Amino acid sequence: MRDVSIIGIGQTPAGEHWDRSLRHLAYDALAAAMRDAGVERADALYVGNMLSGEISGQAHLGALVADFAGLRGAEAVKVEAACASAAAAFRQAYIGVASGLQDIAIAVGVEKMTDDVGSKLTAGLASAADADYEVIHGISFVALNALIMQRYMHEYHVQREDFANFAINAHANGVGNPNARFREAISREAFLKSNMVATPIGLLDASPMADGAAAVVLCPTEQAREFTENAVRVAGSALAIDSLSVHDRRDPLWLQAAETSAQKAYRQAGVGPQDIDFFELHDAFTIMAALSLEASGFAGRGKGTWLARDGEITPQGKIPIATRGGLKARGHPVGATGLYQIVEAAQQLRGEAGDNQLANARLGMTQNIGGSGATIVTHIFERVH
């Protein structure tokens, strides 16, 4: 297997893009990444997306985006893994280059959500859960996460306010991200007074939907210097699954796929959680931030909220998370989120994070969750310049 590096990154702002279609959003991010890498062609294109069929009535995104981007003749497919679609697409691009089958591969994640804000979108998001044993009973995706959070609070004697700093930190970091949907800080009081969506999940526990796209260009590390002085090496890459339905898991309060994928990525990179300088985790809901920190080895079981409470998740803390606002402030265009995380990690390691730049960041980790923990993709990236 060959060593692989990111040589180009691109993204659109996350928000409501009424004037841009799926193909246009994907092109905007893809073209920016190709310009950044200085490439005009690619051997393969992997498109991460979840909801194009349900919301836009458009499937067959591999061909659609490749054609629109001037990449006719390239291998191109859509990759779907619910909210983990973009990171799964990145992993396919990584495998293609690492295996030697491709020299230049591009991964782009794209999603259009705001064209429908009603039952169609709710049903589309619910399709990430088990249709036969969860969705059929009328449970929504936010309700599933609310049940997990409720059980967590009961088991570990945690209060809802103990989750506040996850949202507060994300919004504080989002202020410095020009591509974030919400660039306003929030107070603890605002968090506690926010309206309930599905008890105990309040409005400020949940990430906002958004349209957007993000993309990266990959090549063998040995060739990276031909394209850029700011290459970012893929030190670890892993994907793992757990049961689709929450009730089938041995422990509904443990993200087994996060533990498995993180441990595989750590072994590949030759590092441990103590070596990671920042963690772009999947804070679709504050409960998922706590569970990810625990399963990835940054906190003990039931103690993920302690890191938030003690300020250890801030840019000055032990393990900074959501350094560009995370899903909570940047927004969560579901099928694109994993590549937003990767682009943001690359920005940190390239020293291009602006007001959000962490000092001396060398190793960054991203983790993208599909469904309520059924598919989890973990990547570790290293600064090589």
Given for the second form:
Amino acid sequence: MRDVSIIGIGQTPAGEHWDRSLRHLAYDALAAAMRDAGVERADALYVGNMLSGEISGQAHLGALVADFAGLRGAEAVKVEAACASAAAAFRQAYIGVASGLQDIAIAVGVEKMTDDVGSKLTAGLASAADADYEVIHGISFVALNALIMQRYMHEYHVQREDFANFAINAHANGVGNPNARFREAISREAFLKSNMVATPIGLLDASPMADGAAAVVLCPTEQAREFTENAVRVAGSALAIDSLSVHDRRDPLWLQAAETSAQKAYRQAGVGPQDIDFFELHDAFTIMAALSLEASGFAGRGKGTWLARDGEITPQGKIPIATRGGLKARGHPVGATGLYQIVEAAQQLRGEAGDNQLANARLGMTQNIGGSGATIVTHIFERVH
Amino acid sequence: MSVEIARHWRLNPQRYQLVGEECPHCGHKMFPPRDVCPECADNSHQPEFKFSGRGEVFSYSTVYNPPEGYEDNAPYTVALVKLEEGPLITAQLTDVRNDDVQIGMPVEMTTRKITTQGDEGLVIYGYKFRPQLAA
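For comparison with the form predicted alone, kindly provide the form predicted in complex with the partner chain.
Whole complex next, starting from this chain.
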């Protein structure tokens, strides 16, 4: 297997892009990544996306985006794994280059959500869960996470207020990210007063939807220097699954797929959680941030909120998370989110994170979660320059 | 409006009677039924197992932003119910005020209207759970 590096990154702001369609958003990010890498062609293109069929009436994104981007010579396919689609697409690109079958592979995540802002979008997002045994009962995607959070609070004697620090940290960091959807800090009072969406999840526990696209270009590490002095090495890559539905989990309060994929990624990289300098985790809801920290080895079981309480998740803490705003403030264009995380990790490691730049970041981790924890993709990236 | 008769008809045994399966190899009781036991990977024919419908609330959430087709009853409470035979099941609660729901509350299955697919579409019935009536 060949060692693989990221040689180019690109993204659009996450937000409401009324004047840009799916294909334009994808192209904007993809073209920026190709310019950044200095490449004009690719052997393969992997398009991460969840909702194009439901919202845009458009399937078959591999051909659509490759053709629109002038990449007719590349093989291209859409990769779907609900909210983990983009990291799953990245992993396919990684596998393509690592295997030796492809020298230049591009992964782009794209989502167009604002063309339907009503119940069709709610229903589309719920399709990440079990249609026959969860969704039919009027369970929204928020409600599934709420069921987990309610039980978590009961078993571990945690209050809703204890989750506030995740949202406050994300919004504080989002202020410094020009591509974030929300660039305003929020207060503890605002968090506590926010309207309930599905108890105990309030509006400020939840990440906002957004349009957006993010992309990276990959090549073998031994060729990376021909393109850039600023390559970021893929040190670990893993995807794991758990049951689709929450009710089929052995332990609904444990993200088994996060533990499995993180352990595999640590092993491949030859590191442990103590070596990770920052962690772009999947804070679609505050409960997911806590569960992700626990299953990935940063906090004990039931103690994810303790790290937040003690300030360890801030840029000055032991394990900074959501350093550019996370899903909570940057926004969550579902099928693009995993690549936003990877682009942001690459920015930190390249020293291009602007107001959010961490000092001496060498190893960064990303974790993208599909559904309520059914598909989880973990990556570890290393600064090489 | 599409009418999805077969998709819902084939689930009637589960929706009306909580028909699951019991693994002949390890005895694991499953709801919904599966072709492969998640505990021991046995894939031989699994005999039906009808759940009693009794259990307790494992977790719950009151939904204020319902998906399309569920607006009429909002806000309503959904739950993970731990059936007395073991498995968790996802369902709505009924015959109880949203504020009165608690983890550990004993509940039992009842058959109710789940949703209606528009004015001319299917009316879908199935299980909900209500507080257990005194024996």
